[in-house]
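Heads up, the chain below is alone and in the form predicted alone; it's given as structure tokens.
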Amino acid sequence: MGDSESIWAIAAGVLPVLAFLGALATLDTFKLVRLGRIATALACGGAAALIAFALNSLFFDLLGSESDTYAKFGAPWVEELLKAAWVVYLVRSEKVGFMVDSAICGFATGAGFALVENISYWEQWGDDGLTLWLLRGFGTAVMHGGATAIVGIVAVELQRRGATRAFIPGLLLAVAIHTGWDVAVLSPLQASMVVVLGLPPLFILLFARSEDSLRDWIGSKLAKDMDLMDMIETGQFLETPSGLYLKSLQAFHPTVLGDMLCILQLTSELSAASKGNMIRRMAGLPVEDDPELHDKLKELEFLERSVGLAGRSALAPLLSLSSRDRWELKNLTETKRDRELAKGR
């Protein structure tokens, strides 16, 4: 294979999955996923590929004549579990909150895996022709990204609904897709066509649904945040059912009850600020720095320590923080840190 053909072959094995990832990022209207997180996901996927290569090599040596069966039915489990590890961390730690950001992070992780895998295969198959690398770039690489994206999409949706084993269904589906690919139920060309033609409309549909859900959530929750802040500032809150509940907690010292009220107010302010940032990003406007954000976050941490575990438990019915609510507070903190890093502070 000549130098120019080699360049085209490398590009065919690498660029399609990166282009697909870029297309997903452009569908992220609210800019939920920043470039740094995509880069981290790519790196984690690459690390997973290196670990998978070592484990698979070990199993191939141990199994000998049975290695072909392992390659078809065992390796998909190893690879999908390793790829899913980063996605599991993101969802469990509530660093992603919607199908959009979980899909992008999941696809980026799978893309990183595929890129490292293709580089390792290049050493073995570099001269096997452009067709092979087109199939790997448009087929296998995108399959890896899509399978891991499915793990994230299913997990974040099930966790939002309170499922305790949110990762199992998506992981089983990813393994099934991967196994079907390795068993070669379809020819390589047919399988690649299914991936290339099937994944884009699926992701567009999921992203549209997720962004509709996000818009509804922002609108309804922002209105509640604003109403709560207004009632606290005007003194009307204590006459509401929520305020009467707070006053009924006679087991707590009045100072602790006052701290609980401050927690409600601060949480609403931070929640409203986070939603305001998302709306600005959607509109293409810059997100402005809040000079008081650091102090507010520190004050919230202090108040939560002050009321203690019992106080936080008693306050939980009023806060009603879902996984998305906790995600937005973490997102607000990370957005501030990203801007500080960008400015070289």
The other form holds:
Amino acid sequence: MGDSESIWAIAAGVLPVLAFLGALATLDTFKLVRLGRIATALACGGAAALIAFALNSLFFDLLGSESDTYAKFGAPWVEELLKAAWVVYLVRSEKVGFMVDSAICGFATGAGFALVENISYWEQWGDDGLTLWLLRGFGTAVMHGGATAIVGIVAVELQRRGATRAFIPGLLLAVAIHTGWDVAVLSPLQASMVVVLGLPPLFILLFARSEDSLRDWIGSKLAKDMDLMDMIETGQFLETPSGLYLKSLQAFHPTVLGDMLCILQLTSELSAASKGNMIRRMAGLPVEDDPELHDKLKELEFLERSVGLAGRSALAPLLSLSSRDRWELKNLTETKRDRELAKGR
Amino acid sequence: MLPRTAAPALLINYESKDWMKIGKSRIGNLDVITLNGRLDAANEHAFEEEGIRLVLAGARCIAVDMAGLTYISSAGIGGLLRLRGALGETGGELFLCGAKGVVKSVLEITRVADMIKMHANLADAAVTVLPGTS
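Right, and the form predicted in complex with its partner chain of this protein, after the form predicted alone?
Now the complete complex, all chains and molecules, led by this one.
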């Protein structure tokens, strides 16, 4: 086999999954996921593949003649757990908040895993047989991405609904898909066809649903934020039922009550700013620098320290921050950090 | 009639941050600190330093014009109370004027309004402090 065969083989092994990932990123009209996060997810997936290789090699040595059974029924658990770790971290730390961003980050993690795996196999097997690499590129690699994306999608949706172990159902589903793949319920060609033809419409459907939900959330929450900002800024807030509740918290020092009011003001300002950024990104407009953002976020930290845990608990009924709202504030911080990194500050 | 004696030459403006502007002026023997923007943990020290500088320079009546202030937290309130304390030690007095919206709400809920005299605007404060200005 010559150099051109090698290039075709490696291209067939790695390009389809990257193209699929690129298509998912393009479908993200709100640009919830930035390139840096996709690159990190790819790297984490690659690292997961290296760890999986070490663990699987260990189990192969330990199990000897049973290693074939392990490859079909044990390795999927190891690999899906390792791939899911990064996605679970993103969901638990609320760095992703919607099906769209969790799917892209999950798929990127699985893609990173598949890239390292395919390159490793290419080194072992060589470029013998373009069909093999087409099947691995369109089939196995996309299956890895899709399975981890499912972990993210299910986890973020269940977490939004308040589930405590939100990642378990998605992980079980991913392991089932992976095991089915390894057991070869379908022939490699049939399985690859199912993946290539089935995943795109599934993702398009999920993305459309997620973006509808995102639009509804932005619309309704932006109106609430603006109303709250207006009431606070015009001094009418203390006369509303929420303001009366705040004033009734006499157990707190008056300055703590003042800082609680400041938290409401800042949170609604930041929340509205974040939604404004999302709307700008959706419209293809650049996100403008808010020179006050850094100090507002610092001030929010100061206020949260000032009111303490008890104060934050007392404020919870007024703030009612959902996982999406907390994601939003983190997103604002990361947008600023990304821009600072881009400027080389 | 109110003597608007703050001559442009005496007006010292500087920015502790782009979003917090502090101005200084004088109406008779009333020193005025004008705050615009946000008085928060990051910049309250600039305000406090300016106030203490005025006290050390012999100011006895200081009015803080808050008409352009859009935010104040406990950090800013702390600065106000410390300035009031420093003025109290020299027999002076601090006035707040022009607070509105959320700033007024914060001053009310923190009960600062019970401790420091508040006026609707700078003109009212000047009428109180300066004899013969009404």
